Structure formats: C-alpha cells, structure tokens
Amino acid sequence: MPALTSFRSLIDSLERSGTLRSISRPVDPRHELIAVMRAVQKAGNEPLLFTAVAGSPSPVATNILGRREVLALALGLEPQTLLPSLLALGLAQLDPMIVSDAPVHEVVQTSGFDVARDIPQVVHSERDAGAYISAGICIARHPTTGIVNASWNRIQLAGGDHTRVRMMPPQHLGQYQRVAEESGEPMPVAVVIGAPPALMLSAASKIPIEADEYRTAGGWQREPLRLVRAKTVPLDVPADAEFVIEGHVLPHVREAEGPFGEFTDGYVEVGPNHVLKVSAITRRRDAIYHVILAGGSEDTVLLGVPLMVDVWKKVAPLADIRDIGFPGHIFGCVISLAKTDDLQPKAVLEAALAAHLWMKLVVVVDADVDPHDPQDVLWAIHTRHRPDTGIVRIENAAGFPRADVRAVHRGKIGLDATAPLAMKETFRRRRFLGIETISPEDYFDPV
C-alpha cells in the first residue's frame, strides 16, 4: 500500500477510519490540553484533534503517531514487519522533488507577526518556562558541505520574532551551528511543523552526519519528498507541511532557556541556549498545529522505532527474530525470537546491548510472548527467567550521556526470559478457544 506523504493526508486517513478522536469542547492550551492528551495516552492512546483551543489561531493535533500501527500505516508498511522493512528501505534513498505548488505557502507572513500570537501557546508541564514548539523539525544546511540536516529541537516562544532553540554538539544541528558561528555568520533555519510522516521519522533517526534526511524520508515513503524554496532563507522546505517558521540562529548569542519537562519525565533546568530570530511564518490556509509531548507515546514511537531498527540490524543474523518492542521507555527493548539453540538468547542480548549507547535493559522472550505488552513480558520474566544463569551484566558501561543524569546510566543488563528447549512442551501456553471473536460488551447486561 502507498505511503501517506503529508501530515494532512495522515489526519484525513485517521478521520475516515474513525481512529482520530475530535474534541470540540474548549480547552486551555496552558496545561489542560496536555493533561487531556496524557490521560488519553494512559487509556486508549488515540490520536487527538482539538478544534477549540482557547486563544489559538489553529486547531491542535497531538498523539497522531502515538501507536506503532499508525506509523506503519503512514509509511505504507505492515506493523508486523515494520523494522526489517525500514532497514531495507533505508538503503534506497530518493532525491527530493522541487515544486512550485506549495500548500504551506497559502499564507505568508514576512512582517507584523508575533510568535506569541500566531503560534498556539501550548504549555506542557508544571514548571515549564512557557510555551514551546515541541513538534518542530529544524532544517539547516551545513555551512561548508551543503548537506541538509533535519532534527527535532524544542523551541521556546519568547514573543515577536524572538525564540530560543535547544541545540548543541554532538547533535548534528549543533555541529552545523558551531561551524557557522566560528565564521561569525548567522545560520539560516526553517522549522517545519506538521511534516510528512517519513520526514518525522528520518529526523528522529541516528543517521550519519553525512547523510541527508530528505533523501532518507523519500526512500522510506518510496516517493520523492516534495520541497519548495523558503521565502526568506536559502533553504528548501516540505511543500505539504502545515507550518514553516523561517529565521536565523544568531552567532555568539545565548539566552537563558528552560526549565522544560523532558522525555525522561524530569526537567532540564535553565541553561544558556541559542536565539532564533524569525523572518517569516508560512502556513496552510487551514493549518493544523502539531504538538508532541516529550516522553509521551508519540515521542516514544518516533525515537524508539529508529533505535529498534539499529537493534534489529545487529541481532537478526544471530537468530530467528520475530519482533522488537520497547514497552516502558526507549533505554531498552524486548526481543521476541524463535530460538533453535539455548545459547542464542545470550548472543542476542550481548549484541542488542552493544547496538546503541542508550540500550540499558534488554529482555529476550519466546515467539509466543508479545514484546509490546509489558504485562506479557513480565509474565515471561516471572515464569521463564532463571536469575542465577539467565543474566548478562556489563559493569560500568556508558549509557544515556546527558550530563545531569549520566552517572545513573552506567552499566547494562540483559535478561533471558525464554523457556529451555528441552522443556518446550512443559512451557507451551494454554489457549482459550473462541476468544478472538469475543467482545465483552456483547455479554454485559444493560446498565
């Protein structure tokens, strides 16, 4: 099936299928909107469209890619084979296509704008310093090589043409900015909101600095990404985006930014960050503003799937891998396999823990365990794991490197929660005939 090559086509598809939940009740963008979304993530985890956000010039969409199945739909792939399919497609990059018909240029503001008025002022967490763009992909071109980078960066909306953007090496965008700053030059940047799904995923991927996220996105959607020239900066931007904010990151200028509730569910405190001076805001006439909660379901899917592709690449040669999930967080994973040798889980655990710096806890389960279901995974650990021999432990290995918490992220551990092959029949799971067709609501007495 074909990929959905714009954020708007994904919204429309979810609406037609009845998956998208629309909320017309008025909500406050300061805390209430995020609180509603967080409650939904902990219940049915549906995609949401808020159509009556107080003071907002646009409706707000959130949790759109909060389910892995929706990401697979957006890319035109099967959920069951998403990881190996992305690994294969990543090798077939496609050059983007420059177009002149651009929905994102239906409305163009190059003066008189105010980021505190023209952008929805969504505040996420209790201690956040104010409203942030949380679903903005920063597009920049390397000052000397010309290679385009796309990355997710949080942006604080200060007001007028003034924003503060989080970027620093080793992130590629931070490396680009350092080169520009060494020359004393402002760095042109375009912030894309409501981007094509394949670009959202490629911007979250840990692809090499010499690679181009536009070409990767084209390969993943099997169709060239449609780009248009920006209005005030020398960059090409996604023609079908909802919003694009254009501007320049100023050299040798830092301002206090934060605190901000981050994806580990704590806060990044106040620190000096870069200033992005806005020169234009362009958008669709009926633009939908996209919001992502750091550490929420959508953020976890976008960050986690590329990491699991890296893990799949390392472990697939070692065993018959069925799937990889990341219930809980992305500092670990659960690998489902059909083992043919009792030594395979140990080899898979060692390879997975080495696949990425962030991998801290890895569990290997049998093919009859759902690696996306934390209850099923815990069941396997309780009933099949042998603590005295089924552990791979790596002392003092480096993990998540953020300075304020890296002391905690030392060491790695792997758990073999597979049944011994010699006891395969003993551990065969019972079945409940007919359960696949049962809907409990059909059996309840009327209330």
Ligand SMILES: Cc1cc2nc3c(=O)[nH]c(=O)nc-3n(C[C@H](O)[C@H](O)[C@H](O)COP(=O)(O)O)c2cc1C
The other form holds:
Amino acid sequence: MPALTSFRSLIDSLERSGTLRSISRPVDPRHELIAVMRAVQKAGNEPLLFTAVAGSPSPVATNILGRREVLALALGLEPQTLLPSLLALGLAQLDPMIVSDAPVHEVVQTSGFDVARDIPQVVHSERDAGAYISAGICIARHPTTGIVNASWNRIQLAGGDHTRVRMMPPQHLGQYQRVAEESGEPMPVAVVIGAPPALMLSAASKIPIEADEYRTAGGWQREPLRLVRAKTVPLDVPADAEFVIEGHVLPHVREAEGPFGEFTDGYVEVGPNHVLKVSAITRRRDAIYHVILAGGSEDTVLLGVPLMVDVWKKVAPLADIRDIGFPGHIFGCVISLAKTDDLQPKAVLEAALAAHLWMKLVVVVDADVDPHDPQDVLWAIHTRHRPDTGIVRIENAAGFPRADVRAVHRGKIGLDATAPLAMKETFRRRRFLGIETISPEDYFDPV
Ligand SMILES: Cc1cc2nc3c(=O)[nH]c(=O)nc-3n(C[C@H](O)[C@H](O)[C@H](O)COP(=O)(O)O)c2cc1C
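Next, report the structure of the form predicted together with the named molecule; the form predicted on its own has already been given.
Entire complex below, previous chain first.
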C-alpha cells in the first residue's frame, strides 16, 4: 500500500471512504469547535471537517489522525502491524525533491497580513490566553550543521505579524534556538499546517538530532518529500501543505505566553517565551486549517505511536508480542502477548517500564484481550491478575519530568493480568455464537 503523501490526499481519502464527518452547521472557533470535537472523541472518534467556522477564511479539519487505523492508512501500513512496521522502517532516509509546482504557494502574502484575521482564531480550553495555532510543525535548520528539524509547537496568535512560541531544550528546536541566539542571530522558522502525514509523525517523534527530519519523513513515506523554496526565509517547505507561515524567532526577546491547556488536562502557566515575527503567510487557494487538541485522540496517537515503537523494540525479543495499546493516556501501555512461560510477563513488564521515562503503568494481558479497550483490560485485571504475586513495583524511578507535576510521577508499576498457563482451559473465554453478525438496532422495537 503506498503512503498518502499530503494532508489533502488524506482528507480526500477519508471523504471517499465515508469516514470523514463534515459539519456545515456554523460553529464558533472560540470554544464551540473544540467542545464539539471533544464530544466526538468521547463517542465515535470520527475525523471532522468544519466547513462554516465563524469569521474563518478556511474550513477546519480536526481529529484527522484520532484513530491509529487512519495513521496506518496514511503511512500505507497495516494497522495490525503498525508498530513492528515502523520499527522496521527505523531511520530510513530518503532525500527530498525540490519542485516548482507548489499548491502551498497559490496564495502568498508578504505584507498586509494579520495573524488575528488571516488564521482561524481557535480557542481551545477555558483559561487559554486566546487563540493558538495547535497543529503547526516548526521547521528549522541547525545554524551550524544545517540539519532540518521538525517539531510540533503551540503558537499564540497575538496579532499583525506577532506570535509567541514556546521552544525549550531538551526539544531540538530549543537547542537550535540557543545556538542561533548565542551568535545574536534571528532564527528562520517555517510553520507548516496541514503537513504530509509522515512529517506529522516524525515531528512528534524523538528523531536523533543528527538525523534530518525531511529525509526521515521521506524514508517513512517511501517517497521523496516534495519541497519548495520558502518565499522569505532560507528554508524549504512541503509544497503540498495547506498553510506555511514564515518568520524569524527573535534573539534575546521573551514575552509572557500562556496559560495554555495541555495534554494532562491541566495548564502550562504563563512563562517567558520566544517571539516569532511573521514575514509571510502562504497557502493553498482552498486551504484547510488543521487543529489538534493537546491530550485529545489525535495528539495521543501522534505521541503514543512513536513511544510504543520504543516499547515494542524492547519487549519483542522477550515474548510473542501481539499488540500494544495505550488506552487512557500515554504514561503507560497495555501489552498483549501469547505467553509460553509464566515468567515472560514480568520480564516484559520490567523491559517496558524501562523503555521510556514516561512509562508509569504497564499491564500485560493475554492475546484474547483487546489492549486498546480499557474495559477489556480492566476485565482482565479483575479476573486474571494476582495482586500478591503479579505486581512489578519500581520505587523512586523518575517519570514525566515537567516541573509542576513531576512529584507525582515517581515510581513505576506493572501488572501481570495474564492467566497462569496451567489454568489455560479454566480461563478460556466463552463465546457467544452469532454475535459477530448481530446489530442490536435490528432487534429493537421502533421508538
Ligand atoms: C500536536 C502536538 C503539539 C505539541 N506541542 C508542543 C509544544 O508546544 N511544545 C513542546 O515542547 N512540545 C510539543 N509537542 C511535543 C513535541 O512535538 C515532541 O516532543 C517532539 O518529539 C519534539 O521533537 P524534537 O525531536 O525536535 O525534540 C507537541 C506534540 C504534538 C503531537
């Protein structure tokens, strides 16, 4: 299966398959749009396209990668084997190609623009400091090595050409900025909205700082990334993107930015963050704006999949691993395996907890439990876990390191929720014949 190499081809594909839900009822970009999306994420979790966003020059797409299967489709990979396939791709590199036909340059504004008018003013959470770009990928070149980095960064839309962006080490963009600032130089940045899916994933992944993310995204989509020279900054940008916002991060300038609702459902409070002065807004004539809610399904898929590839790498040599899910949040995971030895679950738990700093709660289940279904996982804990012997506890291990909450992310816990091999028959799950073909709607009396 070939990968879909642009955001637009992904939207078109979801539309053709009837997966994309279109919403033409007018919505307010301040809170209402996100409230509708959040309600959808809690129900059917469909990808959404809002076509009548008040005051917005563009339709707004959101929850596009809210399902793992859509990410797999976008990358041309099978959903059931997404993690081992990504592990096999590793850091595959493919040089990008520079093209002259660039939909993202159909409309070019290098003056007279206003980020508070020309960009949809989406406000996400109750206490947010106004409208933010929440699905912008910052492209920058390392000031000395020239290596291209791509990372997701929230951007506060102040007005005119003025935006604020948080870019802190250890994030690579923050490291780039520090080098630029030491020589007193503004750092050119291009913010890509509606990016090729492989670039969306690489921007959410911890790619080694020595690896060029355009080449990595090309490797992952098994086709060179189509790039075009930016209009006002010395960078190349994805030619098929929906929007590109070009500008410079000012050296030695910080402004109060925040609060902004973040992925643990709290807020990152006001902090002194960088100023990005915009020099151009370029876009497709019919550009679709992309919005991602921190901590929502799409954010969780983008951050969780690369994390679980790291976990897969560590646990795959230890047992017959069937799948890894991350229901709830990404500070843990559920690993399903077909065990051949009762010692395997504990070895897998220890390896998974050590695979990433953020891993705090790992559950191992048998292959007949769906690791993506929290109810099924809780069922396995209730019916198969032995609290007196089935817990791996690591005291004092550091976890998610953000300063305001790190005190609670100390220690790690693993639960073996697999049935003992000797009792396999006792624990065999009963089946309900015919259930696969039954739809309750066909049985209800009409209301
Ligand atoms: C939708 C989305 C938004 C994100 N926003 C931020 C952000 O505002 N600041 C930040 O430091 N990391 C943010 N991240 C996480 C980074 O993109 C992620 O840590 C990435 O790996 C950093 O890349 P690096 O390898 O260049 O350091 C976000 C991730 C996603 C998926």
